[in-house]
Amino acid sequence: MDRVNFRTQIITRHLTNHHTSTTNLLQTATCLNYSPPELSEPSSHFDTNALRKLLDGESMDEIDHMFNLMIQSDLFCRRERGGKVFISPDFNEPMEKQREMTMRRIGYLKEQGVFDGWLTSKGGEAELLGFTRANSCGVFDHSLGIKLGVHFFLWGGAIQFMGTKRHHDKWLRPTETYEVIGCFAMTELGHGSNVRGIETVTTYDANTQEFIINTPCESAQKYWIGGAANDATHAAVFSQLEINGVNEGVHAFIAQIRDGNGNVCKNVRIADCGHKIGLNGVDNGRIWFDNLRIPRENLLNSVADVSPDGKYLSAIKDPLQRFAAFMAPLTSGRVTIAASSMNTTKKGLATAVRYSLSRRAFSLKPNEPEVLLLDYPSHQRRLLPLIAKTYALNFASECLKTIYVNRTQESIKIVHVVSSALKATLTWHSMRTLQECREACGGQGVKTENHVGQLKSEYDVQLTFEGDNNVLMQQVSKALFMEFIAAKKKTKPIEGLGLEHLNKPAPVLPLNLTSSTLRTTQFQTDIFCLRERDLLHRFVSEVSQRQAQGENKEHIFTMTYQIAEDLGRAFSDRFVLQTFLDVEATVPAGSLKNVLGLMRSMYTTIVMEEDASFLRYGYLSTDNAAVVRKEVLKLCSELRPHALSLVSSFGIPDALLGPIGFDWVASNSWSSVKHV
């Protein structure tokens, strides 16, 4: 009985202390407000304009230009929050109503001429224009972004770069018009990165001069056809080709698919996909074809062709090497897909960065203001290493559509490797970085206004399409074997894919590392290219013994998956860090110079903490990687009043970020509900 007595009186005790607290705390708390971090975060100590121009380049003016079209336009759902307007795309409307306000986008920038030229006008600069638009499209909304790339870069690069004069003549200036809506037919229910597998089949009748597209079996019906469901009248129809009773392999085909009324055609079967977890603005649909008949003229003819009489041509007469060249053009939605991941990326970074600066939480000491969420070391080493990432991986973006604008004949092996290991490092950070912000937004974040978590599921698919990252990871390990071996059997140094430093000594690295050592590019380079030197190695090494033991190659590659992965994000971190070196080269000394310098001090730590690679393989003992793990939180602090200038350098503008970026008091208030 004492016991319970005395456990009464703690009881009482707590209750009544805490109560009087409670009371002292209501009479003197003061409501919260927002300030701005433009009033509290210290002045940009470099020319944010110009670290702008580092990440966009010649393109600045045009995707500003992209910008203002949008914002100006009541169809892309502007709305006022907190004393501040907004657009983005009313992800409430039912499925039905989101593909119709894309195409009414769509029509919108049609008119204001943003489509002229995009196919028929020739060079590099023409294609860049195009990234720009349709990237900058999808910063306001993925939808939007990815109906314009399966129009003009999938369905229309289909006819630039596999058809020939006809049907550049015939479909390009139609397409730019939208007379035509393309869609590209590629993926099937039983295969997608398997394209030398898929079943569709495609023969000849000489009597008509006409081909018959065939769905065979269920697993062959195309599928995730984006434009398929509700708008495409053509589609680019990739399918096996037999002649005569051989089969020539994987070819393209046009094949109209709906009227001009908008009817499906006559043999070609059409359903929906339905709705999906993101792009719910996209029609991807499923297309089985009953014996469909096209014109002879209708193959896609820049590899090989079939003359009226039935017999097939082509220059190349090894099947692999025919499908290599036939698919080497297809680069441009891995290169679009790389840049469009950075624009989301730094869209969910700008939002959660300004929250952190006008949030708090906590007061350290009793009586003192709570404390911003970035001013915790925690907070800080969510983001700002994402932060430094991303400008590194946007530099080496840039480089890509650099490299396939100005792609050559020799150089196609280089856009694809390139591509390939960039397309699986950029969509796998932006999705790494959208969940850090969500999290970093608390519930905020979950709400579909402030984009971060919203922008989770419309972009969650870019790690599948175009190529699952692992296969790709995979390809570039391989193509990084063929180009070590082919040079072993000619004893010739190692040249291109920035290769040519393995023709040098191995690098020596410090036993003992320093916080002066680790920021040093020397250091950084050394490590780098060690690391991949050493896994190609090891990969060439594995592979070599498994074929003397009469394996089969690809059989081997299946089984080296391990070694395969890590070499291929070994290269693609030695690659970003060069175009980082070079952009950082063009840089004259200064304010600029410092932080770029402390970004990639950053990028290549946070490398080196995060991969297991450099502990696994020896790189780093795990002494050094204690030194490299506090490098980080010394980086983070040093990169701490730069982080407003820094995304605020991402050059998105205010009304495309999420409120709670602003005065989220404000838009959060009772007179902000709209009352019935």
Given for the second form:
Amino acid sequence: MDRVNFRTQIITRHLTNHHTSTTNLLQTATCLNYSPPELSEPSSHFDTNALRKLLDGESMDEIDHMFNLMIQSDLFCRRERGGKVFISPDFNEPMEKQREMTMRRIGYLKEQGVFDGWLTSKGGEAELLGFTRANSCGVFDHSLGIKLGVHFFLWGGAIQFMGTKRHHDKWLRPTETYEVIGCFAMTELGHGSNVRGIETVTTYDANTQEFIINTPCESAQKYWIGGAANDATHAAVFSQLEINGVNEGVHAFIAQIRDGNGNVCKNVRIADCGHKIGLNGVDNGRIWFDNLRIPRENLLNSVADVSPDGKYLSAIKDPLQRFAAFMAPLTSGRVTIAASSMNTTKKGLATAVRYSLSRRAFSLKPNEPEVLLLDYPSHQRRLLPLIAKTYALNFASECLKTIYVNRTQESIKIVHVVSSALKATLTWHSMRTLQECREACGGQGVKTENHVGQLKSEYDVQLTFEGDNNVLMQQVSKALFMEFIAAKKKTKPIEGLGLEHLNKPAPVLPLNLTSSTLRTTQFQTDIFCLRERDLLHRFVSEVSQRQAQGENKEHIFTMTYQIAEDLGRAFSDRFVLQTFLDVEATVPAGSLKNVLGLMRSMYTTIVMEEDASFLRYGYLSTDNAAVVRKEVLKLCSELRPHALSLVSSFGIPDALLGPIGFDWVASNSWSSVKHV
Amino acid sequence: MAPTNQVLIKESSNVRTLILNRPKQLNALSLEMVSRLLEVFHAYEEDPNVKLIIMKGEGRAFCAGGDVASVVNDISKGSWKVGADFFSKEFTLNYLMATYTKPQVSFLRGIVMGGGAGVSIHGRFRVVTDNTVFAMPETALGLFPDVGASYYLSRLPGFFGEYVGLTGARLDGAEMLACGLATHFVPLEKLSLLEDALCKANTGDPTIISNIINEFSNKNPKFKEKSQYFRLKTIDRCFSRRTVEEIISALQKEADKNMDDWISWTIESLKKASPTSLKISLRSIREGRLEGVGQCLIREYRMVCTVMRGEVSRDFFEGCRALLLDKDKNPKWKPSKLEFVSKDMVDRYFAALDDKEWEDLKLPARSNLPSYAISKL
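Following the display of the form predicted on its own, present the structure of the form predicted in complex with the partner chain.
Next comes the full complex, and the chain you just saw is listed first.
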């Protein structure tokens, strides 16, 4: 009947109104007004500052200081949109200009004293400060974060951890002041993740007490070396070391590649990697060494040294073990990538969620206001689980930082496994979230100044550098396998990496799941542990069976990648859940704890819904999978009222979000167009 | 409430001119005035007969600030909560102005300080003139720049806001226009003509109002010869530092290179100010930069209540004694030095008060937040 009335009205209007002037029509048609979500959304049920503190902890003040520095400087491209100030790099500038701007911003931050003590102060606190500073810069621009990361974490880290006192004294302070600009020459055209396979060769000349670095073939050219194309004066060069015709494996050397005036040194050739899909503010370059001679002291000799008369000296005899010890400290790259991917994710999500709380589309009934995007259950399903996941993964990333800065000789393995798993999981989550946010913003998502689309190409490389995600996940499974076998051999309970649950009997899951079961920590922990345990057992038994048939171990690991990947994810998910529970335990009962509980349930439920392994291996029956799916819908509607407060608690200042998250009518109005 | 002659109201068709009328006290805002203004602003928002609000001061000042002397007096007689009532009303008024749907034009003749800035800078148009003197002098008084100053100071170019807020530096009309605190500069002799023109136009359309003010404006008022605005680079270099201590040492380094009156005045004013005030003011501006005006006022309300409660420091009372009551100009700050003001002490100003009767500032729900109301500077 409504429809009939509606049609009648329209027809009547057609018949009677055809002569009215357009001005009249314009006056009666109501225009869309921007209404800030702060007005329409319920005020927060919990203390948003307290939630942010769970994410950023003690670093909050430092992060905000960095934001203050960037927002107030003209070097960060301040622009006004709809009455608010935004900062973001100008991606429309040519590559050369973007690189120049990145260096000018670094110069500004240096003037502000941001880098003082980065490498010369000691202790975990100083290390955390470094993470915080580089990652805060990365919120503005990934290129800026990466330029700092290469200089301080990779080059600086190589000096700190692979070098000894003589290197520290000589290089660390000039690195902080940028008298020395470092790069990290590890990857080659022919070898990336497989560092042991690199082809650069270094030999020793006892007569002059010099090393001679050489690029023997085109595939040995150093490739993707950040900072090499324009700026770097020095490189940490990774190379095979040949002493008296014996290859002693990969070692690192300090080589000067440019003089003080920026001219490329003799016996070094450098070329640009060219324009990239993102990160064009970083000057990635290629380097060839033509028997470049460097002093003997430039070998980074924490693990092995060469005596003046040319003898190879190392306390670790096994070359494999030596390589592992040598590479161990370099996990800081993965730690910071994991953390920085969380910032990107938060930036994209906060922008898309704010937009979805102010943009409407379609009326459900004629003459009714159009529906707010986030009031569509489908839109909720797209964005809200990503918020919960982001919190969960962010807690894990903070936990990883703590594990890293408190590392000991004994915990190196844990750092390696956890950083590998989380780097892969978090960067995958980041890319997936940005794609979803891009689509959720519709056409506005493809506009560069709204960030979400552009961020995809700026951050895509995170899935590859510091170890390809798939390779990392397989390494995680391999490490779990080794742990399991080692414990079995010693007939001792398995310890560390949170695997202790394997010593207990397998948890028994209820046959028929209900909504309330799904929300208990007991069930959530049980099913995540069961999945990890079962997959580890399956993996071990498959590998053992193949070993019994006489297959080569490396070959076995390449053939069992499917289960290895499932296991890697199971480990990562269980680890993330554990850190979430640890964070929750620190919060007193109340509204904040309640919303954390809701997000934890969302996190576990969405993992169960999305990862096929739960059905594949039968941890969920098809009936129970249906209960899980229904629960997602319910959790979405329960999280919906918290959406704005949850993205506000990310703590990303408005100035660093996309203008589409604010008054998009004003920022697109005719009066805002620059009329020439 | 009973009508007061401390705020005079002139009606001219759809224009309302509000005159702060306590000329002997340089129009310092009393509780009576704040309450009256709050009431009037609420009423005018609903009243279709009001399109434009003009705000000015009787006598030679616009407004020298909140009447803190009487607030301190009240507190000493009763509880600090009497003071809380004053600030809660004042900050609510600031919020109302910042989010107001109808344009407010403030004529900033003479002194505009502290609370006086609060009742003008948040409005749409701020007209300054030849004898305008602006300052946020709170750190010298053991207080901090409040009335939403952490919002508008933090939006000034570079780190000028930190400079103005920490040192209490006085700005003239030209400097206010340059940094964005003012929207127009109108020569003194044209002010009354402008007021007549606005009343005659009888409109609430911001574009028309802006055009009218432009007709009377001097677009490029000259800086005085030694204007601090020529020192922006030094200000940015020093006042961008992480802590007050670092700011002072950066200034001292500049002084070592090139000592002059301005540098020595700047260092001196920081050394004279309350150490606690300096630290909480810097943090307030830095946090304010990342917040909306409402959040700023809620935070400042926590701060001002902590100040009045006097548990961490009683500098506010000491400052009022030394500068307003005894006038010996020699406050004895406690803690006496920056290094004695710990992070924990600073943190307490930013936390909710642990007092059962105390509540965070509840700002009125606004039906409309036009884009210019969210950020004007």
